[in-house]
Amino acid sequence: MQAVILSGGFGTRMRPLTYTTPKPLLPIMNKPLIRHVLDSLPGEVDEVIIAANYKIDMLREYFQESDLDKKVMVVDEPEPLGTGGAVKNVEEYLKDTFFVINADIISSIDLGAFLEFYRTKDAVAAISAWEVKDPQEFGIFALDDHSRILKFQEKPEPWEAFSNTVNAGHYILEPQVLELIPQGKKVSLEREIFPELVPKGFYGFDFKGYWVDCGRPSSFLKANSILLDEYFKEHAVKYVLGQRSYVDGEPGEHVSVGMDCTIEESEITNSIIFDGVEINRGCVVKNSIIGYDVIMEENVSVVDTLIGDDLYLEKGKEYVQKVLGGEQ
């Protein structure tokens, strides 16, 4: 079976980190975001097609160097084509029923159970379903007692919202759905194609646990915290430490420290620290993401802040709710 992973965005809300690294390769718990997605695929999926554009060479290099039990192909999307156009762009490689998954979703969905659910239905498509309090930023849909979708609407206005059940970014599609998508044009699956599927046999698969759309720094940190809580159940610690890294003492909860880092006695909580970072004595890092090869001199305080790559933070400086790092 095949899976298409949609990785075509520019990651604008994660800048400046995405000036140097495509969002799918940004690390959560020292593993690229897209690798978490691939690792969630059921064993039946033996071929993965990455639909990408931005910094595509970095993605290709990563997968060439990765030891995976699946064939991975990175296909260029010459210009942004939307979710529907991106899937249509890889049509020539698709053979049968296939998954489509957004590359920036971290969730507890059991994709094997999703596939089993789908096979019990007379369906042309299915979508994962998640409950939220405010559905304005999502596609919403209503289900009947047999999980069939009765109505679908993308990002409703507050007065239009008829459901709190939202699109969680995992789809199973039949090849015939591709016939609805024009070639070479920008098309949204959610806005233009899914409403057309409602009368054809479109189903929603509800799941529980956790779901995070990692589109912005706050949600990236949330995903890191959730996965570390899961890690705690097995390892009894809520932090991870990369190879060849040294920390004087122990970091606080919900901390990921990359490889080749040196952290002297400091207060670190709920943060992601990329590879090659040096943090000197007396620093405070809270609710922040620190990019590659950053140096922090003594007594630097970083709170609710995003730090780009290769920056030098002078002794005693304080950064609260900042974004550091210019355009590349």
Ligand code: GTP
The other form holds:
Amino acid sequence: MQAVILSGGFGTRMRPLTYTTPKPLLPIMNKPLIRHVLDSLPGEVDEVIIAANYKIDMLREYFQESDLDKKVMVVDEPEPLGTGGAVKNVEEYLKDTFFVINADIISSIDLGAFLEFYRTKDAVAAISAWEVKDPQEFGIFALDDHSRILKFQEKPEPWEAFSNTVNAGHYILEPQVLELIPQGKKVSLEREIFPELVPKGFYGFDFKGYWVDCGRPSSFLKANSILLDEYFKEHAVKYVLGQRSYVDGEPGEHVSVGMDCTIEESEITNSIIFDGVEINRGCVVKNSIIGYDVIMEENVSVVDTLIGDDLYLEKGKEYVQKVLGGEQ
Ligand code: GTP
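Show the form predicted in complex with this ligand, please, because up to now only the form predicted alone has appeared in this conversation.
First the chain shown before, then all remaining chains and molecules of the complex.
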């Protein structure tokens, strides 16, 4: 079976980090976001198509060097074609029923169970379903007692929201769905194609556990803390430390430290620290993401902040709710 991973977005909400690294390769618990998605694919999926565009060479390089037990093809889109156009662009490689998954979802979904569910239905498509309190930023749908989708609407206004069940970003599609997507045009699956699937046999698969759409820094930190809580169940610590990294003392809870970092005695909590970072004595890093190769001199305080790659933070500086760094 094949899976298409949508990986071509610009990741604007994660700038400046995405000026240098495409969002699917940004690390959570020292593993690229997209790798979390690939590791959740069921064994039945033996071929993965990465639908990419922005910083595609970095994605190619990552997959050339990684040790996946699946065939991976990175397919270029001449320009970003939206989620529907991206799937249409890889049509020539698709053979049968296939998965489509956003590259930026961290969740506990059992994709094997989703596939089993799908096979019990007379369906042309199915979508993963998650309950939220405020559905405004999402695609919403209503299900009947047999999990069939009765109505689908992308990003409703508050007065239009008829359900709290939202699109969780995993789809199973039949090749015939591709006939609805025009060639070479920018098309949104969610806005333009899903509403058309409702009368044709479109189903929703409910799951429990956790789900994070990693679009913005706060959701990266949330995904990091959820995964570290899971990690705690087996390893009894809530932090990870990359190879050749040294921390004087222990990091606090919900901290991922990449490779080749040096952290002198400091207070680090709920943060993601990329590779090659140097943090000197007396710093505070809280609810923050620190990009590659950042140097922090002594007594720097970084709270609720995003620090781009290669920055040098002078001794004693304080940053609260800041985004540092620009296009490089
Ligand atoms: P923002 O610019 O911050 O909104 O991020 P984004 O560009 O990643 O957009 P969004 O989070 O809405 O995208 C959801 C998923 O779809 C991500 O995995 C994107 O990589 C992917 N995606 C979005 N647009 C395209 C596109 O035009 N082509 C392809 N191939 N993938 C896309």
